[in-house]
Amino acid sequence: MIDLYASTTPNVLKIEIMLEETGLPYRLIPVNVWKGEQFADGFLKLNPNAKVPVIVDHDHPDGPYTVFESAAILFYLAEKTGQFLPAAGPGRHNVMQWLVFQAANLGPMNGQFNHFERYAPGGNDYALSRYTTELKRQYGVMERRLSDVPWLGGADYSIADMAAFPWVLVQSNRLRETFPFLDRDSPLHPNIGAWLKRCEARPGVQRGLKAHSALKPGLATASSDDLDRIFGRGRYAYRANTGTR
């Protein structure tokens, strides 16, 4: 059995999809990140970086084994099952490159874009423009890749697709009217739109989406102090003149 510590984020959805695709038994353990449950001592023992997702694999041969960071979890589960990652050679390296592309580029840029689009106070026009422009550029990178191959890693569906799919889907659902380049049906990236449909057609993806829908969002219950803590602002912010937060 695998425990998946989860909230309603695209990074958690990646892991739900992988677990459903591989058929590994798992249970969801909700973590209300908006109320700061990820900062509790017990959770920090699982992930010192205080973020979800985290898995605990109770079937590891050496006893329960914990993995954090969504890309590392995908890699771990791929190696555990021998699925969705080629064993060697250029095919393996291609998948790893595009997995890292999502973890180092597409995911963080989406995160920063979301913050300045949704949560930041006014007066941050430069920051929002910066991250919107970079995110749009990255969609161009994916579009060009998917004009050459059906899946991000190449000929076969892989953990690279599982990593990118949730972000593209969620952003289209939430912001396609305000930011048309995020629309899954945008004429700017027809290959991304076709790829998204191929992902959605997979039964494992459909099961992952269903599992994810059972998680309850906690934003509505967050206090101003809760929001300050998760975003590192207010009394939690670093103070340059004192060297403390």
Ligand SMILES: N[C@@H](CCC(=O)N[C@@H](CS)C(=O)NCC(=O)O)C(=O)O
Second form
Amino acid sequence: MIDLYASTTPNVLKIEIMLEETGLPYRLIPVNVWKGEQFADGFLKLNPNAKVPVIVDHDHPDGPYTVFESAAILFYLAEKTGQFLPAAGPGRHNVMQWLVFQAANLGPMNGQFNHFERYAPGGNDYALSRYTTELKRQYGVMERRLSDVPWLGGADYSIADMAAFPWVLVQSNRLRETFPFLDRDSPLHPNIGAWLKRCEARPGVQRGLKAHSALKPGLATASSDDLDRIFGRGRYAYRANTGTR
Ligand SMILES: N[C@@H](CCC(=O)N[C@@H](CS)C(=O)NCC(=O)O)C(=O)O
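Since the one above is the form predicted alone, can you give the form predicted together with this ligand too?
Now the full complex is given, and it begins with the chain already shown.
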């Protein structure tokens, strides 16, 4: 049995999809990150970086084994099952580089974009413009890749697709009107749109989405102090604590 510590976020959806695709038995353990549950001592023992997703694999031969960071979890589960990552050679490295592309680029840039689009107070035009422009550039990178191959890793569906899919889907659902380049049907990137449909057609992805929809969103439960804490602002900000630059 695998425990998946989860919230209603794209990084968690990646893992639900992988667990459903591989058929590994798992249970969801909700973590309300909007109420700061990720900062509790018990959770920090699982992930010192205080973020979901985290898994605990109770079937590991050496006893319960914990993995945090969604890309590392996908990699761990791929190695555990021998699925969705070629065993060796260029095929494996192609998947790894597109997995890391998501973890190092698409994920963090979406995170910063979301922050300035949704949560930050006004007056951040420069930051919003910077992250919007960079995100749009990354969609161009994916579009060019998917005009050459059906899946990000190459010929076969892989953990690289599972990593990118939730972000592209969620951003289209939420922001297609205000930021048309994020629309899954944008004429700017027909190959991304077709790839998204191929992902959605997979029964494992559909089961992952269903499992994800059972989680309860926590944003409405957050106080303004909870929000300050999660975003490191107000009394939690570096400058407030140190008085220095
Ligand atoms: N690089 C991490 C990002 C994880 C992450 O940002 N998780 C968010 C939810 S999607 C979270 O737990 N946020 C709580 C916080 O930042 O305090 C991964 O891919 O696992």
